[in-house]
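This document opens with one chain alone, in structure tokens, the form predicted alone.
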Amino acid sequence: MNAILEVVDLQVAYGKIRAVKGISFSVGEGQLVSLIGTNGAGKTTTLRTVSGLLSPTGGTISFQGRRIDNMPAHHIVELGIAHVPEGRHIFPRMSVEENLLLGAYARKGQHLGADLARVFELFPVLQERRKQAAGTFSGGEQQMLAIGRALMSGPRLLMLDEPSMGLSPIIMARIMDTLTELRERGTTILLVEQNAQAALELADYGHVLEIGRITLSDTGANLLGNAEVRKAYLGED
């Protein structure tokens, strides 16, 4: 499968602290790839570096064969990478529809009606309350809005950081079902998720990060059946 994203020997530091210590992985066109690991393993740092919010201290990042490391974040969005950050970061005083349209800011001059319709099909509550202030939404509804906003950019690669954080089991299942549906529609997804069970059940391929390094890589199914992974991340003896 052709790789849409290739990360080679990526290194990222906060001052003298090395958060990512030379990791390499790829994401194939149409795949869902999961990164799992404990807090501080470097998962969020990796996504923030791919999206241009952080600059690497070493290694390369290529998207569709083009180097993007050290490229400004807004140019990376224009190339087709959308990032749903941890904590959602919606604009609470703006309406749902205004938040969604902001997600398409780089697509000036394009007709967005069909894209809005697709987002509303995925998340009907957004259409029902499109004029409502986003800050009045529940956590789960805000997560739906954050994903919808990212989809409005028309991404070739959708990156999500902890989309289930703070959500009830029912809403978490709804979000995971949506990611499955997006993958079935051909969206390529890079997922960081604390819930290892959910992440690996979805993943075509997965990587385990520990203290800034990838320690294990395999298909999602194989990682889910790995005794060490189950003991470390699924709480099994």
Ligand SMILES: Nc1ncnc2c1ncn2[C@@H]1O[C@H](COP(=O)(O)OP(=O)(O)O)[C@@H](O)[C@H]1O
Second form
Amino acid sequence: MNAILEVVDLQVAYGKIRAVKGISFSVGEGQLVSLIGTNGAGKTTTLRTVSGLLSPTGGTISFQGRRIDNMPAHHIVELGIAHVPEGRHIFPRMSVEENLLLGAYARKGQHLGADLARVFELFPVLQERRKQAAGTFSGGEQQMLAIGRALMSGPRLLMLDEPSMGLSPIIMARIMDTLTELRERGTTILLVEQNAQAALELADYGHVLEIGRITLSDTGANLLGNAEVRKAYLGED
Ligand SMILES: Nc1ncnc2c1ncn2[C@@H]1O[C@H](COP(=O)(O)OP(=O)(O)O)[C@@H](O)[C@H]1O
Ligand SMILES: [Mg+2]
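The block above covers the form predicted alone; next, return the form predicted in complex with the named molecule.
Everything in the complex follows now, all chains and molecules, and the chain you saw is the first one.
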């Protein structure tokens, strides 16, 4: 398996608080890899560090064989990593279309029309309401918009931070179906979720993160069947 993203012994701290304490994992080309863990485990910190929004205190991050730790975030976007942040962070007063075009700022105008058409095909509701202010959207629609915006950068790796947060089970299932569809079209995905069931069902491979360390790594199916995982993350006795 050709790894597109390779994280080795990554450490990240906020001052004296060590949030990520030496984790290693990789994402193969075309794979969907999930990082699961409770609140405070270090999931968001890990994604923000891969994106270049935080600098590691140790370890390395390589993307397509090239070191990206300590590269500026805009350069990392240009290399092909898109990040759908926790809480979505869409621009509420801008229209759907304006939000989507912002996602393409690193693209210098190439293939914009085709990419917009692809996002609209994936999420028809965005096309129907493309002139509407994004702030009028429901949580699920805002999540679709955040994913659409990330796709507009033409990513080789799509990273999502808790896309299911705050969504009803039906809307959540819709978002997860979209990730399956993207993956079938060949998009490589790194998914971070507290919702372990949904994240592991989709995953080729999963890692359990506990207070800054990876404690368990296996295929998504094996983790779903693991008694410890079921007890700790799926609420079983
Ligand atoms: N800006 C920050 N300043 C200080 N500590 C932080 C900050 N952001 C996160 N932390 C701490 O780092 C740890 C990991 O947080 P985070 O990566 O947000 O976890 P998760 O996304 O898994 O909930 C937690 O102990 C959290 O309190
Ligand atoms: Mg988080």
